[in-house]
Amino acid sequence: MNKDYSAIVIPAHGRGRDDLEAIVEQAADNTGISPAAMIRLLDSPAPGLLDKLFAAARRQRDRNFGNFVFLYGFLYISTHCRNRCGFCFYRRTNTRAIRYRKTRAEILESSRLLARSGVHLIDLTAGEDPRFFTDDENGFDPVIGIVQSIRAETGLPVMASVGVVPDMILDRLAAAGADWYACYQETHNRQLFDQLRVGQSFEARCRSKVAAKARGMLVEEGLLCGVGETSRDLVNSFDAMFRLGADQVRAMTFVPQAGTPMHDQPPSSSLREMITIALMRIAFPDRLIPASLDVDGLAGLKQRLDAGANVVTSLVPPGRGLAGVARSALDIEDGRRTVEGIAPVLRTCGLQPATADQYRNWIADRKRTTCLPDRRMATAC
């Protein structure tokens, strides 16, 4: 089933902006702009142009899920981690960053908390903490019990954001019933991946996400945006992800943190982050695409949601003292991070969450015809 990156996009004739107009306008109806079309459209964006743009991405966004969106309750299991990432709060060095480890009865309570609001799938995230990442092949116990006990106990699909595991905690993620592994490559130039993830291996990163595919496990892909990517950059980036066959694709938007070697980098627009969405909506159009809450919190989210996003991420519950990602407690504590606080935004956009069955069956129909991953990606992206 896997076929050329070209077989997705479509040809881009000449070069004025009378033709990328066409072309976008194209773009409602056919799947794909060609790469070249991608860079000068995140490289020279025009208001007019990127207005037609967006409305290109929803439209192709409603003809594959209509107006109904997925949303998706975040908990942030350990701020622990192992590793030294330039870009990450939650660095192994960071003393600024907030360290804790959730209890069972604590990650239990809140997704009940969130299965009850109306959440279609529980998020579980930690850094790489070295309280997993252990010698001893039980050290992910406390992590495999807890997506049972999840699924035993809501009743949602889970996904499991734990970082860089070894195939045999694959296979028992998988066996306890977690539907989605998440292991973000942020980027897929090689040289600026190992200034943003120092010191780890590029292909260990890609072949996780391999591995858990062959295991049946949906997969999400990330990037992030404002770290020093060229538009180039991205557009490889699309081309990686399709070969992975990446069921969920995201893009973030770069937020300097305190306590980091990349502390003091000038904060990106976030237009570039809307740009990729929706060029992701037309390049994958029967994927999802989040809109996160973690960067802008609820005031961006209409701007993700109009790029063609149709998942609402980082949906978290007050008082349980959780942290998000890119900014730690945007909108969690004062209740404008949960379903009841995105309610009137999705009204504005025309949408409106799907039901729990709406997402389980797409999860299903998506396991029943996905692709493998190209071969090619279980040595390098």
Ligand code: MD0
The other form holds:
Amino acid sequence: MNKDYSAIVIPAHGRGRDDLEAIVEQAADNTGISPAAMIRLLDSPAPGLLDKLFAAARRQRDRNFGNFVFLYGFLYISTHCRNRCGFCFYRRTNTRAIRYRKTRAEILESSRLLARSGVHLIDLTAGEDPRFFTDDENGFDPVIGIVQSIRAETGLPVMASVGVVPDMILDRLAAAGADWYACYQETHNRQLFDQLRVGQSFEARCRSKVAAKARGMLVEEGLLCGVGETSRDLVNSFDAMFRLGADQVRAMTFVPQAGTPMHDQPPSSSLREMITIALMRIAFPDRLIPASLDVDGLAGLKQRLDAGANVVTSLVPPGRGLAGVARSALDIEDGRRTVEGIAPVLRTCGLQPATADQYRNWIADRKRTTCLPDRRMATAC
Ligand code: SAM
Ligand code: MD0
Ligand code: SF4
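Having seen the form predicted alone, could you give me the form predicted together with the named molecule?
What follows is the entire complex, opening with the chain shown before.
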């Protein structure tokens, strides 16, 4: 595998062309887009040009995935957290956040509901709950047990998004059958990271993903848009995602949260997220890229799929008292974040849900073909 990121995004015949329109048109045919052109697209997004960019991204998606999309069920199993991320509703000191910790029985019941509804993966997400992050090694026992039971009962792959966990917990998650470890850096600009993820270690967060890869897990990396990052920061993050060998890459628009230090940041347009999704699709044509329902709800799904996303995430079963992250309640209780709820949008986009086997095969292929080289290649950011 090539370690030089610029070599995958700027093949020889694409170098030197300065006509953005031509660059974008050619990107539909595997030419990639140079970092400089990416920055120009992010900084001055002309509508006609963006239509071409999104069309190129869709073409790359079609080439790699046909018209099939994957669907992820989302269970926010504990909203308790020891951290104080400036952007997050569930930061420790936010008295407005609704705190809960779902029981094993509740989590398994919700997983069965999601499985029956047709999702392809269960994403178990939590804050860095002090109940799990204990001094002894048993704090994560409930999570490990739940991963095993979901695998056994539903047969579905599982993603663990439970914060930066010690290597020993990664060992146990991998052994329990968790296929994915999700942990988003948000930005690779260290100064901005320190402002966003207050009091947390940039390096430890990076290293946890390399450690997960070394254990054969697939890894999701993610970025926030609209938190003060420059376009250069976003493109630098693509480089870090490439070096990590991220298997799924996401961008989410920051949604200001009541009761947090960033509550009065002007809400940013999600257009930057759409451009980022399209650029990621062009830079990482064969990776999974989410269209999250957690930012603009069902109303924002089509534009994310039209930008080249191929996974619908944050499908939440109604009636279970479960929350979203960026949008704690939007579209959940009225069943709009369900497989049934999104079906019309998929049809409008000319897409259809993959089968559970297609998703399992994608995971198996990805583990077989990339984890071994990536285990040697993956570098912390
Ligand atoms: N607590 C774990 C962690 O931080 O890694 C896992 C869950 S965390 C809540 C999941 C992700 O949601 C964050 O990494 C961030 O990218 C996203 N997120 C949180 N608050 C958000 C907000 N206000 N707007 C947009 N995305 C947000
Ligand atoms: C989502 N609400 O997919 C979820 C969450 C955590 N792995 C994912 C941010 O949008
Ligand atoms: Fe906690 Fe995660 Fe929110 Fe940070 S983003 S405060 S770690 S739940």
